[in-house]
Partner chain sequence: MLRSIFFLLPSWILLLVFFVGPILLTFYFSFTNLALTGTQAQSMEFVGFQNFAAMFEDPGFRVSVMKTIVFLFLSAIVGQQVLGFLLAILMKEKNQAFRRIIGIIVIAGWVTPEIVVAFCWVAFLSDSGTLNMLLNSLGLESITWLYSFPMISVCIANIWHGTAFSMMVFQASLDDVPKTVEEAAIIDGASKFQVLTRIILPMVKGSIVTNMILVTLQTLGVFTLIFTMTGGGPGTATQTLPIFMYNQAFVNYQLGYGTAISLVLLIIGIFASLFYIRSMKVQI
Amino acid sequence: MNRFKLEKVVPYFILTVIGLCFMLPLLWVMFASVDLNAKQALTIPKEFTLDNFTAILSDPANIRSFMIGLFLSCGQALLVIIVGVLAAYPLSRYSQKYKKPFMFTILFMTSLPITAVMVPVYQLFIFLKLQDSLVATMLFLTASGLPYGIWMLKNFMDAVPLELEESAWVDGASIWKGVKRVVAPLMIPGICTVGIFTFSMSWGNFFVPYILIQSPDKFPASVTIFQFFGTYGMVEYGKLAAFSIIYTMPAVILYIFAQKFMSQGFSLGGASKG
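Return the structure of the sequence above as one chain only, in the form predicted alone.
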C-alpha cells in the first residue's frame, strides 16, 4: 500500500474504532431495555418486551425523581439565562476600568472543578440549615453555571449592533426596553445555546444533588439511577437500561427542537469574535 492510500485509510480506521466504542454501549442499552433477562453482556433478546419500561413508568418514585430533575434543571437554566443576560449587558456595552481582569476571572472560574468547592459549600449549607433543600440546591447550581453563562452571553451580545439599540433610545425606549425588545430577540440563538448547555449539565449532575440533598425521596433522576444497583452486586440490568433511555429523552428532545437555534448560536458567537 502506497503512502497516499495509507493516509486515507488510517483516519477512517481510527474513526470506525471510535464509532464502535460509542455504539456498543448504546446497543447494549437498547437491547437490554427490551429484554426481561438482560445481562451484563451484549446479547440480542430472545423475546422483545416493554415490561421494563412499564415497570419504570408505573413506579411513582421514578416519576417523582424525573419531576425533581426537571425542576432543578429547568430552574437552573432559566436563572442562568436571566442573570447572565443582565450581567453580560454592562460587560458588552460599557467601557469599565477593571473589565478585562473581571472577564479573565470569569474565564478562570469556568475551569474550576465543582468537586473542589463541595466541602465548604456543604458546610455552608449546614450552617444555614439549607441541606436537603431543593431550592437552595438549584440556586447553588445556578451560581456554579453563571461563569460560563455570562462568558458565552457576553460574546453573543457583542454580535448585536449597538446602532439598533441607539435607534430604540432615540425613539424613547429606556435601556431596559432596549434590552427586552431589541437585544434579547436578536440573541435568541445564543440564549437557546446557553439554556441547552445549562440544562444538559444540570440534568446529568450526580455529585451536587447527592451531597446537598439528604432525603432519598428528594433525589433527582440522576441520583436515583443507583437504586438499580442492589446489594451483593445484584443489578437489574433490564430496568436500568429502560430507565437510562427514559432519562436521556428530555435532553434528546430539547436538542432536536433547539438544533436550529444552536447552529445559529455558534455562528453568532463566532461572528462576534471575528
Given for the second form:
Amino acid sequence: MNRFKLEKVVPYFILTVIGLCFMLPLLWVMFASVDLNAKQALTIPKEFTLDNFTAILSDPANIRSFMIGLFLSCGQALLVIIVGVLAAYPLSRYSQKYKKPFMFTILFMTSLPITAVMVPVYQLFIFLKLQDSLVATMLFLTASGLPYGIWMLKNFMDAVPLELEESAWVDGASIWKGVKRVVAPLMIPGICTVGIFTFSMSWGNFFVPYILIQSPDKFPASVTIFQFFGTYGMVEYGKLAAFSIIYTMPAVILYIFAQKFMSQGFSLGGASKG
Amino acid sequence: MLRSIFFLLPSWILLLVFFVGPILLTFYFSFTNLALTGTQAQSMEFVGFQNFAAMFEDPGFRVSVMKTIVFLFLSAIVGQQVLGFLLAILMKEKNQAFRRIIGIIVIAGWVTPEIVVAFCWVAFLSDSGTLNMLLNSLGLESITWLYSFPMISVCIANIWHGTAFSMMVFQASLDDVPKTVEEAAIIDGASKFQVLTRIILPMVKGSIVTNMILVTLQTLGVFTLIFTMTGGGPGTATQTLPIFMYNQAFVNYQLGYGTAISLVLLIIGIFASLFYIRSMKVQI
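If the structure you just shared is the form predicted alone, then what does the corresponding form predicted together with the partner chain look like?
Time for the whole complex; same chain goes first.
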C-alpha cells in the first residue's frame, strides 16, 4: 500500500476503534435488558424477552418515580420558559442602564457549579421548612436553570424583528398581547431548544433530589434507580438494565427532536418579509 | 420602567431566593460551627476562620485537592478535550454516513444520564465484566479495575460521558476555518501536520480556551458519577472535593465544615467563570 492510500485509511481505522470502544458499554445494557439471565459480561441473549421491561413497568412504585421525575422536569422546563421569556423581553427590547451588568451576571451564573451550593441549599430548605417538598425542589431547579434560559431566550428574542410587534401595537394590541401573540410564537424553535435542554438536565439530575427529598415515596426516577442499584444491582442485572433504558429514553427522544428543531429553527429572518 | 420591573420580578425573586441566597449563605455558614445534629444544630455560633484553619490542617482536605486536580487533568483536559479534538479533526471531510454513525455513538454517551453512565461502567469494569472477558480472551489476566485503578476508572467513565460536548464544539469551530486558506498552504508545499499546527490550531485557539474552561467547570462539579461508581473510595482514592464536601456535611454531620469546603469549590468556580466570560468576548 502506498503512502497516499495509507493516509486515507488510518483516520477511518482510528475512528472505528474509538467508535467500538464507545459502543461496548452501551451494547451491554441493551443486550442485558432483553436477557432474563443477564450477566456482568457482554453476552448475546439466548432468548429474546421483554420480561425485564414488563417487570419494571408493572411495579407501581417505579411508575410513581417516573411520574415524579416528569413532574419535576416538566415543571422546571415550563417555569424556566415562562419566567425566562418574561425576563428576556425587557432585556431584549428596552435599552436600560442596568441591562449590561445584569446580562453579565446571568452569563456568570450559567457556569457556576451547582454542586458547590448544595450544602447551604439543604440548610436553607430546613430553615424554610421546605425539606421533602417536591414543589420547592422544582423551584430550586428552576432557579438553577434560569440563567441559561434567560441568556438563550434573550438571544432568540433579539432575532424577532421589532417591526412585527409594532404593527401589532398599531392594530391595538397591548405589550402583553404582543409578547403572547407575536413574539412567543416566532420564538417557538428557541423556546423548544431551551425547554428540551432544561428538561434533559433536570431528568438526569440525581444530586439535587437526593439531597432535598427524604421520603422514598417522593423519589424521582434518578434516585429510585440508585436505590435499585444498591439493593438488587448485584443480582438483577437484566431488570436494572431495562430500568436504565426506560429512564434514558426521554432524554434520547428529546435530543433527536431538538436536533430537527435546531436545524430548521433559525430562519426567522424571513418572517418580516412574509 | 415600571413595566420592565413587572417582567423581571419573577426571575429576580427566584434567582435571589434560590441562587444568590445560597451563595451568600455559603460565605456565612463557612464561618460557623453549624452541625446537622446535637447542640450545635440548635445554637449555631460564629467561629471565625476556625473551619478554614481546620481545613488546611486536615490531611483529608489536601488529599481531596490532589484527587480533584488529577481528576480534572485526566478526564477534562487530557481526556475530553484532546479526544474531542481528535474526533473532530479526524471526522472532518470524511464519508458522510461514516461521520454520522461515529457521531451518534459518541453522542449516545453524552445523552445518557450520569447515573446510567455510572451503572454501565461499573458493570463493564467489574471483575467478571465485559472488559475482563475481552482481556481473558486475549490470554491476559483479569484486573479488578474499580479497586486497583479507581481513579482511572472514573476518569474513563467521565471521558465517555463528556467527550461528545467537546467534539461538537470543535466540529463547529473547524467548520469555520475557510477551506481556501488550507488549500493555499498545501499548494505552497505545507505538509498536513504543518497545516494543522500552523493554520488550523491558531485559528481555533479561541474555542479551545473557552471549551477548556467550560469543561473544567463541568468536571469540577461532578458528584453523581463518582459517588455512584466508587463512593469516593476505596479509602480516599477517588474522594474529589464534591465527595469530600458531601461526606463532611451529610455523613459526619459537620455542615459548617462542609460549607467551608463548598466555599473553596465556589471560589474556584467563580474565578474560572470570570475567565470564561473574558474568553468569550461577548457583545451584549
